[in-house]
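Next up: just one chain, as structure tokens, the form predicted alone.
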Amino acid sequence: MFQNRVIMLADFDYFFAQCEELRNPAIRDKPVVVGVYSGRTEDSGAVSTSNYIARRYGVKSGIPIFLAKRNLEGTDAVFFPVDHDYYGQISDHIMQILSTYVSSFEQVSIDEAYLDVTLQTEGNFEKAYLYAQRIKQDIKVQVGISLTIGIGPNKLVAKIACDSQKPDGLTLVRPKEAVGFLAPLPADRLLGVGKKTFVRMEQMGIKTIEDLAKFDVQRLIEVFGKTLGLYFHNAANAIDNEPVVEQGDAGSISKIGTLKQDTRDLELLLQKTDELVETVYQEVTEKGYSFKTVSIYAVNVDLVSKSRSFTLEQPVKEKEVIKRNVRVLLEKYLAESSLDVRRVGVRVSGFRKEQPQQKQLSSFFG
């Protein structure tokens, strides 16, 4: 349909430390360190993440906590143990919002997700830039967390674009710019080029991604094997056809739409949700799923998002079940809120059939 895919990678900036800043705004101007404590002594363990103020003192992920404390001696630094439950709640909220903006959504970690926005932007990268700004602003307003987003014609380019400007960054790489964008970077910026592989590449005269792109592909295959050799050649030339897909189970399928006017009129809301249900149901049936959970998602005029869900006892396949439960959930939501609704969404989840697993290049580097 569109000549180019438009892929984003959203990365939540210094996520664990930023969550702690969100919980306690008074520490925003201080060095913040989140660590995994071993419990052997008060300072034993390793840094999980730190905010950018702490990073100026050489505090980064993986260094011992005692060393981080030594580097930050004399400052008003604050240290926290990892709080997975709290960070998970924040992550789930952000992921829920992100998934409503896209056709395909792939969460790759607690603080990273790929977004396929080709349909939403009509394959237009200028529209994608504005769309990413909107996503960043939406998350900032609703959750209070800043994101960095990289935009490219595929996952590989989007990932490296995202890494190039942090925190709170937004980097756009158009298809015609992709090869040139990658060219001057060291070859180990590519997924799969670890320390040993990079040393071997340097021995072969390969230092940059441009060097790798121009290197004889048959020689790469001889040295690294067919799979990796071809991957290195394609990646260096900004070629990556790996799709954005849900990981693990089938996840959820959702669509969200903006209303023509802000309203809390049930029938006007149902007109929009009925349209969304048609799109969601088509995707559900195409994939052969049955589902157990129906959810609605509403963004009020104050830009605060709310969701309501209903889980059935047994998986079902009928479209009318979605519509019926969407109506009940909307009625319940309107009874609880006095604000007009600006955007409304429909989601189904709890799928019985698992999505077919495609072998991805990233699986070779696990």
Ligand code: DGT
Second form
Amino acid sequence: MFQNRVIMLADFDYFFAQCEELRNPAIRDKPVVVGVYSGRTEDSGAVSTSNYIARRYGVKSGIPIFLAKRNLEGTDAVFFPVDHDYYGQISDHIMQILSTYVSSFEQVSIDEAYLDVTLQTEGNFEKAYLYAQRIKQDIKVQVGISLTIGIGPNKLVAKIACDSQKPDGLTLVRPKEAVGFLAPLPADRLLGVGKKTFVRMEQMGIKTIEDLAKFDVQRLIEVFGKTLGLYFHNAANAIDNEPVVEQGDAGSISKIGTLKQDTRDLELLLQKTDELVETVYQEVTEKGYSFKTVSIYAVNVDLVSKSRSFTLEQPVKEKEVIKRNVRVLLEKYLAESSLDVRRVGVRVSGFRKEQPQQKQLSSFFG
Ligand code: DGT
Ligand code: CA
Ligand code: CA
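Please supply the coordinates for the form predicted in complex with this ligand, as a counterpart to the form predicted alone shown previously.
The next block holds the full complex; its first chain is the one shown before.
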């Protein structure tokens, strides 16, 4: 129908740290660090991510928190523990908006999704550029989060385009530019070329993607095996036919209701959530979804909204699972809060469509 595909990769900028900035705009011009605290001593643990101001001090994902503190000494840096529930809610909201723009949508992580916009743009890359600007603007206005988009003729090129200019970036690589765009980059920018593989490639005289593209494919197959050898050869030549596969609906289904009276009585809350579960469950069933995550919301008398979530190992589709988890989450919540609840909500997310999953090459790399 169209000569080529138009694929986007959207990646949210310094995501966990940007979420913290969103709920506390006063910290925007300070170094912001989000860390996973191991709890042994006050500063043991690792940096999960940081905003771009903190990155100027060498503070980035994976470094120890004590080192981050040392680098940022004398600045007005602020540190936060990871709040996965909150980042998950913002992610869901963005993913829901993104998914309305496309016919094929594939969420790959909490802050990344592929969009196949071939139909929407009629295979035209100039249209795609404008379309991406609109998407970025829409997310900025509706959610308040900036993101980076890479556009290419396939997932591989879109991903590398996205990585090439951050934050708030928009990089377009047309089909005829793709090979040249990849050529000068180091070979380990390709998915699947890890440290060990890259060392092996360097021994073979391969440094850049161009070196890899020109390398004898038979020889690659001898060294890396048929699947990987062919994959490396194709990838380096900007060939990638992996489809954008719907991993299930990225969004969530939720219902919220106001209680007859403000309360922190578990049974009264459960009466309300049972009603909400019925409605949510009906919608989930109609759509043929199974789900992995169950959440509750509580809006307290101080009008502050709190949530608690639980994510299951495997997708399920039983109403009883929702009910059981809602009860546990409410109990947990009540134990941690002393305020009366005014409104309560139930949310189900992490959807999978009931269809056999196609095995993809990307699953090969775990
Ligand atoms: P970016 O995309 O370079 O602007 O920055 P981020 O922070 O969005 O980086 P990305 O896209 O690689 O990762 C998305 C989120 O995943 C990030 O906000 C926090 C989390 N994350 C990334 N790397 C690590 C890590 O090494 N450890 C932990 N605990 N979390 C990480
Ligand atoms: Ca990101
Ligand atoms: Ca990412």
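Positions refer to the first chain, counted from 1. For clarity, a rigid core is taken as the largest C-alpha set superposing within 1.5 Å between two forms. The model shown is predicted, which means the values in this text are computed figures rather than measured ones.
If you fit the rigid core between these two forms, you'll see the Cα of residue 337 move by 2 angstroms or more. For residue 315, a C-alpha deviation of 2 angstroms or more is recorded between these two forms after rigid-core alignment. Once both forms are overlaid on the rigid core, the distance between the two CA positions of residue 289 between these two forms is 2 angstroms or more.
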